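Single chain ahead, written as structure tokens, the form predicted on its own.
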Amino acid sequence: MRILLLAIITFVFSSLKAEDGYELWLRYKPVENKNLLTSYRSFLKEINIYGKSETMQIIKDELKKASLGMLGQTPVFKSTTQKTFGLIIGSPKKTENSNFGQEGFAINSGTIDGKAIIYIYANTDIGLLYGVFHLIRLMQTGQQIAMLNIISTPKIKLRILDHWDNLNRTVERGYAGFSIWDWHKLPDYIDKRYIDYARANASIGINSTVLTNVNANAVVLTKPYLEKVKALADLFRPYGIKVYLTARFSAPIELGKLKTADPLNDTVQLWWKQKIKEVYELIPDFGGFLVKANSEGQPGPQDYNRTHADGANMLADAVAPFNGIIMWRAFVYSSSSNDRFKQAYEEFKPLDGKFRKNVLLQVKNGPIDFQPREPFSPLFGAMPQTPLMMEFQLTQEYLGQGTHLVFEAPLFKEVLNADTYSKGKGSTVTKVIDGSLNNFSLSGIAGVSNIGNDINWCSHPFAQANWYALGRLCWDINLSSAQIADEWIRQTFSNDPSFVEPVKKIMLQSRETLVNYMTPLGLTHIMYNGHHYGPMPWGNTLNRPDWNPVYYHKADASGIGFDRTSNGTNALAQYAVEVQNEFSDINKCPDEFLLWFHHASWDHKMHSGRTLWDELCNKYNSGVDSVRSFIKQWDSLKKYIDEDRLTQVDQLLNIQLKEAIWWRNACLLYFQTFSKMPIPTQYEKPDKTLEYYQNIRILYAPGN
């Protein structure tokens, strides 16, 4: 009776406490549908768990938390070989099933002798943990669980969060406070936040974390810091998460006091082998290293007239005895190329097939730098002998940063669904990334983390959806943006269709809305220099052409856009002929990529029938109008939302509107100095001058 009373009190309290967003999508709130509640209670009244590992204890704790929060009941846990009912996790007799792999699972449910029963099977305890989180997700989202027949395995092997976190707790391109890693207190103080971080990642299948910034600091490879890393690795291991670090290529000089970091130097190779052995002695399942080299001032093999393959292979050989992985970033550019778009291809295409088998080449989704819209990187269709992994950016460096509601799944899907034609029609980026196109078993997708120490993890409540989307897409790369949004809304806010459908509509429109008020029709990289916050299409003061916005839009009296056809830089030649044909004809090129590949005249006729100038005005105003509609829609949903998050999102949407207007006015006024054309009468006119916008200065922008 006492236990039942405690459960009821907890059940009621959980539904009343204030929402601060800390629980993410793991809000185990009371199930309101009475029929579902009865069904769920029957299945989870008795839970039978086989095994006593740390992971199995985590499963037990999670089910207890979920059952108490959603069902108002404390389950009875058993571990027996006798005939049982309810939820059965694992098996008294471990037998391998080739369908599951090391992380997959099966869930089957039905009735025996009129009693509800669910089986969750897997080859490993981690697989069982993933299966339990899947079952909980079904209940959170109001799904029937009475007749389940599920086999689920991850499509991507390495499902990674890349933290651009520095050892001083600043976060490069981070907009949610400081780093969650409190290096000063580690290894002896374990913040509860680390455990909840691991729970959240395990719930969506993320199995890897790179703890440190790609602009690496060699100090993390010293013994005191490796002991701190070990504390995190030990904590994350039962959740199926491996720890990786970034390696600074010059570490042999900075830590080892060598005179060189030449990857072909025997002494350098020996130093790395000894250092890596030291790492694995502390952390036997250490994942390996992510490396940024010869990019934006970072040291690398080219400092010694060696190739990227020479550098990557030297490290790959050192981690190979321990089954380690090297992820080598392909983000490189210098002032020597006539088009920054082309450089990664020019440097890495000749190296195809020259990397060790335990090297993954990590390629950004587009050829420039995480822009609101980019064509897919030509490298995805150019390196059939090298496993490529995808790098997305969850933190919204170029997408409004911490103040704009932008659901990134449509961006992810747009790139993944793009056809490279590298082996004929249907050679999608997805098939390159998951290894199926070129028969690679090693695959990976990384997302630059948007996590900080803000109470709600990601600053903007809706930014949590991008972390969620990364994990879900890595597990099942065929999920649609709508499916992911639906799941996230139901777990994070409400199952009420009157709330779910309008919010889902906002989320699915949000990325295109941002493109419209920032960089429509293929405009790109016209943000402020340095912090990238706000519009600066006039920027032309930095000493390298490709650091200036004017380099990317090339507006003049004749038109606007970057000619990458055979008449320009011929960057299109880096794609398969079919892709070239899609973009090379200015009259057939899709509107959204027009200014990526063409310098079009201001009166160029668009597919809508409008001139290019009129279409620009239309897109910028459409973006602003969409944000206004988001505000109106959000305000109409007050009765479904807790006061805390209602107010927070409302305030942020109003900031977004203010900044969308800033973007529209600043860009149209600037481009108008070249077009000499009036803004059509049906659109709002800027209420400030171009000079006003050019004089705006943003100081101390976060993440810079």
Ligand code: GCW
Second form
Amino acid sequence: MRILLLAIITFVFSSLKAEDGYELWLRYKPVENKNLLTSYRSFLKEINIYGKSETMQIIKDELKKASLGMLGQTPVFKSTTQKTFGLIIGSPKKTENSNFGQEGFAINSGTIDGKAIIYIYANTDIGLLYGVFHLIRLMQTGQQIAMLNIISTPKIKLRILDHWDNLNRTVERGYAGFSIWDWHKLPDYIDKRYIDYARANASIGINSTVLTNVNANAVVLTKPYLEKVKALADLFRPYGIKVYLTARFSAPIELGKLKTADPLNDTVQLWWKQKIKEVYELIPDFGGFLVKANSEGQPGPQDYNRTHADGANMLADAVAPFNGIIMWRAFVYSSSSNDRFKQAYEEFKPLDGKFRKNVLLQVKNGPIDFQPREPFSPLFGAMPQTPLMMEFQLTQEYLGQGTHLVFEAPLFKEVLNADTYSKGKGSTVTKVIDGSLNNFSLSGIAGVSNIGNDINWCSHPFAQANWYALGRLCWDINLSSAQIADEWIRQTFSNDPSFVEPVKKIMLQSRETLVNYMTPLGLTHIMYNGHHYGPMPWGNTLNRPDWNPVYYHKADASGIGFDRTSNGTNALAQYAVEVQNEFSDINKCPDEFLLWFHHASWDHKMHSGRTLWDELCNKYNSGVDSVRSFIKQWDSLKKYIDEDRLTQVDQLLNIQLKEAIWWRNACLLYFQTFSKMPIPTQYEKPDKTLEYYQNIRILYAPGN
Ligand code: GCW
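Now that we've seen the form predicted on its own, could you pull up the form predicted together with the named molecule?
The complete assembly is shown below, putting the previous chain first.
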């Protein structure tokens, strides 16, 4: 009996074939629900496709793949005007429908004379492709398709991945192997991955990619490299994806042998104009440039006493004849300010309204640098005359890097939902970013890519969800984190609710969990120097104060936290009064932002009634406890997951637990040297000394 049982269990398990994760959320596994299967089959038995193009061919191939995989049937493809039922894509008479724009689509379904019929309409082939992926997603996530009446258009125009990929294939802050761009073999060798990359992006609506690192290398602008870029652009075009590059501001000196890169110098301007003309001759729909200037040692207009606007406008003028755009980054900080928080605002606010129409200012979500939690950047409420685009970081530089399960959608949503009050209540960051608040038609969200050449693209199986979330949110900025997680889990693992629900819970808690065991209550930037892997709250050896963790937490005998009220650096004054009011009173400031804005005493009374010290102990411990519960949960879901991904995630969660404990112990022991207070008895005691943690050296963390 027992043996029989074992055999049955083994059979059930082995039927879940090992998966390496390469297929991402496009696995197209057989639909298990019989009723749905029958319905889907009837709608997709015949497919009529109007029109011919590379994109239409992609649509055909995708539908074939999806049908075979999910429905076990090969559709009969018809073209043109044969009697029509089944799935009809495009329209015999193409009439512009202003509701759809250039990328939107409509899907309608029902029955005519008892025959299932489903239409996908759009103004462009790309719109049709998005519509097809939408329909496939409905089937993948187990939804009815029998009575659809959908019109869907993207909320954000530029839906972008920023690759911090270097020409030697290393990836700055990359935790998933080397760059997927094999520059050495391009343009003659086309890696299949390039196509699968384009396909995955198209499936979630991403329409732009910046191929190179913002810490830019001018070499990419030389002819041989532009040929390589062209090869990628040609591949991506039928998937609706435009290619962008990063521009090194000193390229006229490095490549053009000029004496200066002064943006107001005629020869410099001419150099860029010619270079850009060369780019567009090769790639007529080239998107434009992303620029990091005068930041962390990068060259820029300030080297010539010019402003960021002078620099951006020079490039903007050169790409304008070709409809190109410039994304100019606002991530700047120098050692001169008394508070790094304030720098971007101080430099850019005075330039509001001074940029050309084809310039977008790219602002990181928070004022410092992609921390586990930051208040929204004050710039979002401060530049009504400039289109601002959002920069999120998918790659988890400060969020546990390659080993922690952290679903970032809740972080994205927290920032997007924040109210800037710049035009009264309801002036959310979302409305600034989608252009509706200040009336801009150009809008964008970029995610710093977490993709590498690891077999499963993002290394941690759950890191794929952050790539997915970026695309889906850009398309529909009002989607909730729960909806996005739900879709992703169903497509990536299983539609079984007994699996979906607990995994969704883990995902939705994961970001707060990380905040708790790393930087609770508004602590920030207390990671190791350089590679940013692991805790180093004691760090105080670098020669710039704002590179050292002690600068950020300011712990001393009297308390902990950075006073940014009017008694301190007054960074709060960069926000609207209503926002200031949320944060400025130490007794009302939400716990999660307390130490961002206040230096609070160790016995400061928190909203829970606990002292600040006890609350800190509580948060660090609850972070660790949550990871423990994730492990338990995951292990209880064995029967729904294939062996490979099961053990992969299990091992990673165990690393995450080890590191959460490391973070908790190191931080509490260190902060205790100031608080001089005991760790309350109900919590685990660190089993090592502070010295032990201070002596840990990780020499070769990736991505550095
Ligand atoms: O977060 C910091 C990173 C740098 C990065 C920089 C930036 C590309 O540590 O590696 O450089 O931000 O965003 O420019």
